[in-house]
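This document opens with one chain alone, in structure tokens, the form predicted alone.
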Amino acid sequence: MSAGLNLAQQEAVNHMHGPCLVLAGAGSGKTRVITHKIARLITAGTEPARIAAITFTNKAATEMRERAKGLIGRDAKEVLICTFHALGVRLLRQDGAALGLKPQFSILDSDDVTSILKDAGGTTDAATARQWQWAISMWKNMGLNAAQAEALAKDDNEKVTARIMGRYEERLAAYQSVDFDDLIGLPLKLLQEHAQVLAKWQQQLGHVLVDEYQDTNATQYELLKLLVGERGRFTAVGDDDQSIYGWRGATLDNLKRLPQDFPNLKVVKLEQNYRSTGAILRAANNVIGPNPKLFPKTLFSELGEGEPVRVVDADNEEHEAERTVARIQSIRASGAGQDWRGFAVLYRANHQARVFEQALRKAAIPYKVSGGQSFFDRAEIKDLCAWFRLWVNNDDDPAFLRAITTPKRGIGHTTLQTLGVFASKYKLSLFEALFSSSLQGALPARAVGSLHEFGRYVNDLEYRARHTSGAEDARAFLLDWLKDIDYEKHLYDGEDSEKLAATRWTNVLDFCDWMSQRCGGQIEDAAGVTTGTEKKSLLEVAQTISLLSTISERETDQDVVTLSTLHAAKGLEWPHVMLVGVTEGMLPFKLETEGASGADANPNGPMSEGILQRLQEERRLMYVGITRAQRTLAVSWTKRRKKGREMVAAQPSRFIAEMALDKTTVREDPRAKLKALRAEFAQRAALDAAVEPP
């Protein structure tokens, strides 16, 4: 079972009766341990069923099955391999009732709740409410209420927030409704508040398996620390020097305190990288060097020295494209790249990409925009799963706004606020509220009427949907639903442009098509945790629609360049890799105090621990760019950028220096490059032709 592993990888997949932390370094190996280490613990007697791997994306937690059951067959269907927000919708469905919760509760999105709060805060600005969703997720992710905020506040506007977070809570609890957050902080206060229901969990699980580990904030350490109790059965897989979600609450912390907290801890590194060539991984080491280590470790391959990592300089941002292109096209030239797929251009921030975008369509490159819009992101899909949310939890205020609008019946909003204040009045939903025999004293018979005829047809769908099962039955009823409330019409009513809307239509009918493929069980659920044949209901599918548009991206392998930002690239790698924009201000991202700009600020003066920390941070995401090249890296900077309107002089990153450019860098002109090699291809051509018979 152990065949292929190295000695460090076998040490992790054999220490099975205790927790144990593995030093996973970039690409060497984290997945493969993670799944021997599961079929290990099947052949050593635990029952499938009784092991969980927990992974931070949809997509990670699909590769991992798929390579389980590659391993061991059909016995991973049986592991409960899923993200950590998956299983707390798992914990929450079953045992939610302890905490209030129906078992068909809604997951809002963030639309949803930058709705909320504009109501819970009485205002009708998207960016302040924003701001109040911004710190009232960091509060959740590290366990505090309303109340816990107000009273840490250290401001009167963190005061006010706190408050809004206070209203904001009362009216998910009335909605039936929760947050992306709480599908963490339910489960934890569900654990622990009830002892019953932490014992069954407890001996459910044999064994857990926590993928980028350095990825958990404060409240899923402790859902983890709950979840495997005294014995401490887990293997906690993970790297600090990969560590770049700090602004969203993950914490180093976490890896410091599991020494701590579970004394009997192995710890095995993974040191042998079997990504990148010798150059790469030297730039990286270097790079990160200069971090503290809370667990020290230096990454080596044998796959050789390789290419030496380049360094290109560039006028401007359009210099830097126009170069980066002129590469591209230089390593396809040259016989080292055939696919587009294999290229990658990764940058610090989202605008960035416009330039790069701009000159790849100039030379008519095939490119994606990678973390671009989610298929869930758009209306289109929104609009319907609002209806599927409203079949599923009637109680769900958001979904039977929306789905009362979209497409618009006649029901005007002066209508719906008379309803909100009657339903807030006798604290009901809004669904609640329509069917009852007090509204006519409030709203005209015709207002009753239509919102009567809106109720009775909710109704109707939510039987029919859960009386439909199997693709083609449940295809036939999404698309006489789609006839019946005439959403194509609402789409090209709603666009100037014909082409947009039939775009948009396609989309829905794509939609529908992946709704009932559901229905006929031939894909994992939306949870991501199993795999059947059996029909399931259409109602039974949309219960699990809103996780899934919440944490889920739909990616296609298409052959074209890919544009990331580092964060997005993280997990990934490629054959040749760009990192552009490596900038004193860009990378580090703004690390000076008020006033100084990133170009002035001097790396090597006093700094806070505030800023320090940052600093630290903004060198592990130049790490994680620069591991996500398996053959070349060349890291690009200019001589000036654009700063609003104006362009500014700029400076090369410290991260560039630290890298030690004497030692594992070249700086080239790929433009030179490109224009030698059409040369000399020019020169073999009329060589040809010269020597062949007319």
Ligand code: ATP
Given for the second form:
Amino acid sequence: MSAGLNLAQQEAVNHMHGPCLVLAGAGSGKTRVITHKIARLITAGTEPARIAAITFTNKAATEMRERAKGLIGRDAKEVLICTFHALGVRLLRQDGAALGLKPQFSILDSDDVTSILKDAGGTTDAATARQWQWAISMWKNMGLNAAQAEALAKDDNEKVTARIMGRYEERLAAYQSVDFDDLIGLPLKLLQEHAQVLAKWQQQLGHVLVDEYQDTNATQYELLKLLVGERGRFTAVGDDDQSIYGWRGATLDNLKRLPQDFPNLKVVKLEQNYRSTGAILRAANNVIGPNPKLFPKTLFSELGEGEPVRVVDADNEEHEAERTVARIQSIRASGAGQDWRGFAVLYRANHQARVFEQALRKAAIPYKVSGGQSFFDRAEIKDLCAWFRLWVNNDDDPAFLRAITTPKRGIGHTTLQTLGVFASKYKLSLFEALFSSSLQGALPARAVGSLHEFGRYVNDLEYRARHTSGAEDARAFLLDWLKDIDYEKHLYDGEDSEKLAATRWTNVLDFCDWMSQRCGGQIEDAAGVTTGTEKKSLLEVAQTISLLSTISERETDQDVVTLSTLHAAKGLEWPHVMLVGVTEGMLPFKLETEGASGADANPNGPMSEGILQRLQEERRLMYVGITRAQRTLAVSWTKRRKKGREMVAAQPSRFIAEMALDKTTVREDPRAKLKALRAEFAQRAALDAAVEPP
Ligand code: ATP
Ligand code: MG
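Show the form predicted together with adenosine-5'-triphosphate, please, the one above being the form predicted alone.
Following is the full complex, with the preceding chain placed first.
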């Protein structure tokens, strides 16, 4: 069992009966501790189903399950490996009734929330609604409800927002819906207020493991504390230097509080980095140096010095993309036999991907963009999901409105508006209102007739979806239904470009395949729910989809170059990494925009506390980027960059200077190159020996 673990890692893995914190820098094998500890707990007699491992993304959960399967085989299926949010769903589906939530509640995505807020706040302006959304989310993450937020409001603006939050809460309750923040906040409330539910879950969970602990927020911490109870059987692993979600409410206080809240906490530090060469690690350590330290740590690598870190300058983005592609090609051509999947291009913001996509396409290099628009954000998939949500939860008004108008079925805006007024007057959901006998008084008979027809149709679909299981039947059912509502025609009618409509239709068919496969019970659910081999009904599958952000798990094996934001690259590694757009104003990202006046605008003036904190978070982001690289790292910047519509002169990011690279290694000296190549081969041999078997 201790195979492939150093002594400190073994210590963490073998500490099974009390709280344990592994605090260590990037690439030191923290995630590896988690997977090995799952295996260790099982061999020590903990039932797999009583182990929960919490990861930061669904993708990370899928990967961890694969790795665990490699170690322990089929038992890994039983382990609950999922995100905090998926765990929240599980708690609420099982025990949410105690909070007045039906088991089939809907989960709203960010767009749904924006439109509910527009409605609740009486605006058509999406930007305003999103500001409210942001504030409400912050409040929820601090554990405040609308009344408490209003009591604490600093100014009129906050008061107004808090009142809108009140209306928003009412609507969510009426729709039997929750938003993403509720998936943490409501389970917490559930455990706080219902002792028997708390006892049940504490009994159920034998050990809880949390990866990327530094990015948990205050509510997640409270939830964790309740789940593990006083015994505190948990393992948290994290790195304060990689905390990059402060802007979303994550707090390092969680790291500070752990030793106070659990006096018998065992703290393990890992010091050896198994991922990167010496040169890369040194650059990383230099960059993170200026940040204040919560826990001092040192990292060393035994993989050899390796190739020097390159700094590449470019005239503009297009030029930068060309040079990046050229670099990928030259590393491939150097005889190293590197697959495309060994390369990653990482950047600060999603929109930066476009130019690199174009350059890669031009060079016929296969790639995927991760952390970009998710499959579930596509309009056609959202259409389908609205229907599924409505089958599962008739009270889901946002889904009702989308389904009844997609495709159009001759029920007009005025009819729906009247139905809405009627429903809120009698405190009914739209679906309930539609069957109310007094609706006849509010609408003409023909309109009522069409509404009834729609209602009966939904009921019929719901009934059939409940009784359809197995991949083949489910697929036939879905295709039948799409034909029924004439969805393909709807796509072609709504799209000017036939090609685009065809792509959308292909997406729809892919989605149906994926849904129906899940009914076959062959694949585990990425939300962490293991399906075993039994068949699932289409309705059951429909209940779990709202939580999945990616359909492309099967794509992880593709041999393609990865384009990713730095945030989405957390926890991952590639042999060759290119950090692009490392230009002042892009990374660190627009520090000057906060407090446009006075000192902040002056780079030599004193920094406000807010800006300083943002700079430190940007620096951690740079550290995350650098430490994704195993063998080579190139960092590029552009001499001109876009600012609004203009092109302005730009400077290399201050983080490049902070890497403190040896000047001689920056220039491309042919002799240095030869030396580096030799070093590279030596180091590759070392790496091959150290790499974990797949
Ligand atoms: P991050 O901070 O980026 O999340 P991490 O601390 O979770 O990194 P891992 O991803 O677990 O680090 O490990 C980094 C790499 O080092 C992986 O390829 C892993 O297989 C390898 N590794 C970890 N521990 C060992 C070990 N004891 N022996 C050999 N290789 C190891
Ligand atoms: Mg990790």
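Computed from a prediction, not measured in an experiment: that's the story for all the values here. Positions refer to the first chain, counted from 1. Each form is matched to the other, and the largest set of C-alpha atoms that superpose within 1.5 Å is called the rigid core.
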### Message
residue 583: after superposing the rigid core, is there a C-alpha shift of 2 Å or more between the two forms?
### Response
yes
### Query
Do you see a C-alpha shift of 2 Å or more at residue 182 between the two forms, with the core held fixed?
no
### Query
Superposing on the rigid core, is the CA of residue 313 displaced by 2 Å or more between the two forms?
yes
